[in-house]
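Below you'll find only one chain, the form predicted on its own, shown as structure tokens.
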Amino acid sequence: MASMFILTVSPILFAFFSPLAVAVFIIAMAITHTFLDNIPSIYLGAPEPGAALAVLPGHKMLLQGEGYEAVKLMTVGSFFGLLLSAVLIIPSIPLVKAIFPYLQQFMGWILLAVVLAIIFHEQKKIVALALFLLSGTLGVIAFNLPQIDTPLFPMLSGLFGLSTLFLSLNDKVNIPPQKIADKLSLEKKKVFTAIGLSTFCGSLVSLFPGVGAAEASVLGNELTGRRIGDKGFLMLVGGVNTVNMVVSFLTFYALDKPRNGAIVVVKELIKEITFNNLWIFLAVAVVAGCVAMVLTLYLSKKFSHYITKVNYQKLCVGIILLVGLMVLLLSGIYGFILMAVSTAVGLLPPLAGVKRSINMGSLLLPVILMFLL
């Protein structure tokens, strides 16, 4: 939206700035955002789309206590994951014109092998399957709604961070004194594997239409088998959040394609990205993303003491009343609509002893289906 704003109110910007230094702006706000929104993913259960599945262990964490060391363990992914990310960016180049028509062949067949594996995980296997179906169904229909522009925030907004928040309601849960953790309490094996699998499965989504952040982490948490534990994928998905905006330079550059809607700004902008524009727009993710983490583990500080004062049944009635609002602002009453019928489903998967990650057939089956179809 920042970045729609900023190309609506680019012919005044061009008169003091060269259409490069606005682009830049843009990436570094966006590789700046995808380490705050670890913040409200955690301590408000108010996530972007990309960092909708860290609700989940999040939530868990906070209420241990230990809200800070889930946003440090994200934000930890996020940097080490665009570290690695733009080192490895500029020798894929050849490898990605080679591949990706291939690739775009079996995509739809590698989502569906991640969907077999996550209902197979379950104990309850026809209870996921149905959910599965269900949250698809749900996904297939708010991408067909012609009368909303963007249904993933009021589909995601409902099936994780409000269903949450309403089960949060109902548990009179309290936030305990939260625990400021210098060092993370995650195996260095798991580390490795989260950030390498975050920058793998980070890259690998970039490449296609449709895909994002959020079907990277469930890939990225199935190729472990699930064994990195709630930290690793807080950890995974803090990466692969930030990996899919810088991938989404490579896919600018070599594919002549933008993947979201900040590049998209870009590329109107700029028009075309040369060799020398992706050094610099690496370079700045790169300094960019040196200062998001530390302005994020401070902000995360101050929150992890201001949020033990706040009565938490007031603080979720108030989030669920303010997402409801920006819903109903940003989505119209068809938003609305969409968002209270996503909460129902989003509640249906722990209340049939099922994991609500099952939700992501949301995302994953209309993917599925435009592959495959």
The other form holds:
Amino acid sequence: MASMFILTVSPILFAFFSPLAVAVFIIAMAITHTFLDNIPSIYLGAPEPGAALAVLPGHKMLLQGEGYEAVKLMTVGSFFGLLLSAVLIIPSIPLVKAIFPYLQQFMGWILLAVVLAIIFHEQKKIVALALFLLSGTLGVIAFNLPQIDTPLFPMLSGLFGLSTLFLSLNDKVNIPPQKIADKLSLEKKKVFTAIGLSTFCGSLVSLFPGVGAAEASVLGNELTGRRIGDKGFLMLVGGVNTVNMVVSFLTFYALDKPRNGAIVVVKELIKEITFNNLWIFLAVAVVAGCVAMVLTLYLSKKFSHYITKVNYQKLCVGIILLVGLMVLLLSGIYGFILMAVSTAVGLLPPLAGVKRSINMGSLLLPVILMFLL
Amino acid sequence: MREKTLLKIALIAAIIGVIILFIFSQQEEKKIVIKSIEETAGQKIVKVQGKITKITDKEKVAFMEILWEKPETVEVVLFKDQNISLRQGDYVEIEGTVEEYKGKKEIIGSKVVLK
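For comparison with the form predicted on its own, produce the structure of the form predicted in complex with its partner chain.
The next block holds the full complex; its first chain is the one shown before.
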């Protein structure tokens, strides 16, 4: 959705400003999106693809009155992930150019190892494998549907967003009063682990096509042996989303490969990125990140206050209808059917007693097959 | 609704739904065999058959002129993702999208079949 907004706005701006100015605007907007997206992910269960995995732990915290802290964790992860990746980008340029051709050979195997780790960690391994294969099959089919150009939005909305909302409706949950936490209740060791891993994994996956923030989150969580807990995981997901965006400047500069919609538009505008441009983009990203962090926390406080005044059941129904309408308008009837089927698949892991991350098979299996076959 | 009931409904819906989506994925999107390249404004994928009258074959892209139904040629640009060998005089079927370049319509080929 963020990429669509950028693609719509940029031609209008191009009529009035220079290409570099428009590129700077797009980057600032894209970075800000990675922060502000944390709010609907937690409060409305309506995440962007990269934050899909944050929905369940975030929703859990929301129901415990800790929605603000959940957003804060993701936002802090985004901010420090942004700073760390901005510092490391320039020294990483020669390394990326040298190792990229070799890494490409192993990416499929790395992801396969992640999948096996996810399944191995489950108590119900056979159920986990079956559900992984089911969601993987859904993903493979979705990416090969000739009737839909962009299957990600309907598929991930159903798998992670609408399924959570339907379960909330079924359980008749109500949002309790929300606490506004001044401090984060996460140990320093887990904070450093989450931020470090978000930078590493977010950078690694941004080098490759078809692999994004969602896969990076799964990889990061498995690398820690899931020891960072739900709160650490939220910080990891927040960090990965922003790092993925920042490191896409690096892939564009070092490898001439745009890896997301915003950088594709930037490439159309300025054709190639110079070393000076890279500095400008990094500076813009840091400034935008600072503003976005303050804005996100301010808006989250407001949301925390107003969300308890709303009938949550009606809000869930409203969001379900809104997302359904958006899918219908953007992806047509086939997209709507895909969303409905994805919702059914998305309901299965929590009902079967298996982690929802198993549904990442919808993205992981197609990508693994792409790399290995 | 009980969770076991919801689980059963979700499982049945998921399996049937995936099967239905698989059937949809096997449908080929309608291709339009065009009568004239000028009529193709707004069409998504078009197909043209004809003889290559001129070809400039580079490493990653081939520029071709195809002589087809009427005595007129259409420009085709084919971005190659593998080695293909086409020569002047070959009869081909090209599938692609119509784009405008310097005021003239041309086809950006996505698939070529040697007849």
